[in-house]
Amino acid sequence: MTLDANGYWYMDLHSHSTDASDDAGGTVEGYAKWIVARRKKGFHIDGFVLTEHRQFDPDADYTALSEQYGVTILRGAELETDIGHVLVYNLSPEFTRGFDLASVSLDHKEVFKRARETGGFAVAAHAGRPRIGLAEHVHGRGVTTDGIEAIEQLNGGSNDEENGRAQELAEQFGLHRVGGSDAHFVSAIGRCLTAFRRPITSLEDLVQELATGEYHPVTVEQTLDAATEGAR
């Protein structure tokens, strides 16, 4: 896999599978197969991150599936904090020892802070949604964005109004913006993506790129090959 003609690498940073999320119906292999099928139609999806709810299994390994289908498959977690849900990437043993991942009210300041201190990166998920998104807590409770570098502005499970609210928040506070499908079923994977300027094949790559701020959210339709699109 290489960067597309416009110089981007596309990753879905938010997904859930039957392996660990009880509200999901999509399997990891099913996601990989769907991505391969979408590529044949001209769409660019280079990989995805599994962000299972309130847990992280350090022994889970999808290397074989990744190699079989030519899809980057990485792992993170979606945690629940006092300002809504937070996606965390590259969870180290040092990070996980410091939190009860099953909690629904983690201290968000500590989650963002410790993620960075231990070699990871945290992103405020579906930031425009009521109650579980950052925007409501900022505007309704006066929570600051101190220590928060990026938010999920484009979420495949949120409506246009919610995603618009997240975009306004990012613009108001100068936050970096990512995209993720929030897929729970196979056909949703890759619906929303993050366009990076460099290839990402490991969690270390992902954290390094997220720290640069050189990325933006896109819909899968925006990745379509120009030549393919013209022929449709």
Contents of the next structure:
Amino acid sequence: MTLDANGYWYMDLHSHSTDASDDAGGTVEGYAKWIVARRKKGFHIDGFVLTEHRQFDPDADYTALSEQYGVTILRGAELETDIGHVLVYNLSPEFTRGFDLASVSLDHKEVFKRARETGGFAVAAHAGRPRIGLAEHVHGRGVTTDGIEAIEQLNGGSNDEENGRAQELAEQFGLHRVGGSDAHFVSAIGRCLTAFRRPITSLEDLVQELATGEYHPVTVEQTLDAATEGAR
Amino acid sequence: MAEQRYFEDVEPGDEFNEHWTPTRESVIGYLTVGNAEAGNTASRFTSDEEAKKIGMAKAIVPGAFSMVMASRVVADWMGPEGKLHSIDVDFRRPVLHDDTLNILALVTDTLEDDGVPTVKLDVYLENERGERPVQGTALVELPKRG
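Could you drop in the structure for the form predicted in complex with the partner chain? We only have the form predicted alone so far.
Let's see the whole complex now, leading with the same chain.
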């Protein structure tokens, strides 16, 4: 488990699988296999976080797959709030007991606050997307970004304009920025990533790094550039 | 006739594509197959005005037409002895008339479960706005050499 030649560790922080998201066509093993195939072509993808829609199964365990393919596989959730979708990492029983995860209108302030209080971290997903992204709620409804530390600026399911809108929001309010593929199908995994400065092999690592703010979003093509530059 | 593809020559990560720009004329042509009147009726598929009434930027391409085109790309790739067992797509955003589309297919796995040489593919349409309005998977059986 080492950083790439330029000192980065690349994680896809947003993905869905057939295990728990009914709109997904990709299996967890399929994602791991695809990452191995991408690595053979020079791309750097160290792992991914499964963020299934509106649920979290504390008993799901992907350790065997993770070891078999040499890919970090972590689990979070994508919840639905009054300011759009929110990715939550390291959901503790204390956190999940406090919310009906299946709800489509959770109080975002409570989600962000409780995530941090219970050892987790929350990120506003696909922030530039109409209706389900934070930007529209900030600019259209006057919602503040109080309590929000990071947004998903680069989302694989958003178009260029939407990702640009998220970038403007991050710059305007000084929010940290992550990247995630929002993969629902195998070949989309790792399309957008977050570049961290330290290896991440556990949810505790992930939360610790997200709290530092020392990361940025990248496309998978940018990891190839990094590899090429590093080899020179 | 398309060239034959063999199971041994395929590996995860392989990809192939075809460009497609659905024009109003081609959409009408599609709609008219089996229903001569459909192409002459103003609808969200043929009229910008009708499409705008339901919140679209302009006239949209029928989902089934997009699926047919994706199926054709896979069928051309696998060759005459290949068997397309299934294709399953989600329609995540509208495809608009005159969009510049890239129909992409990627090999995500190769299997020989029960001795049947099978290839799993991801199939999607990508437009000039960086969107993937149609995404899905296909399952293809390919012949083996010899």
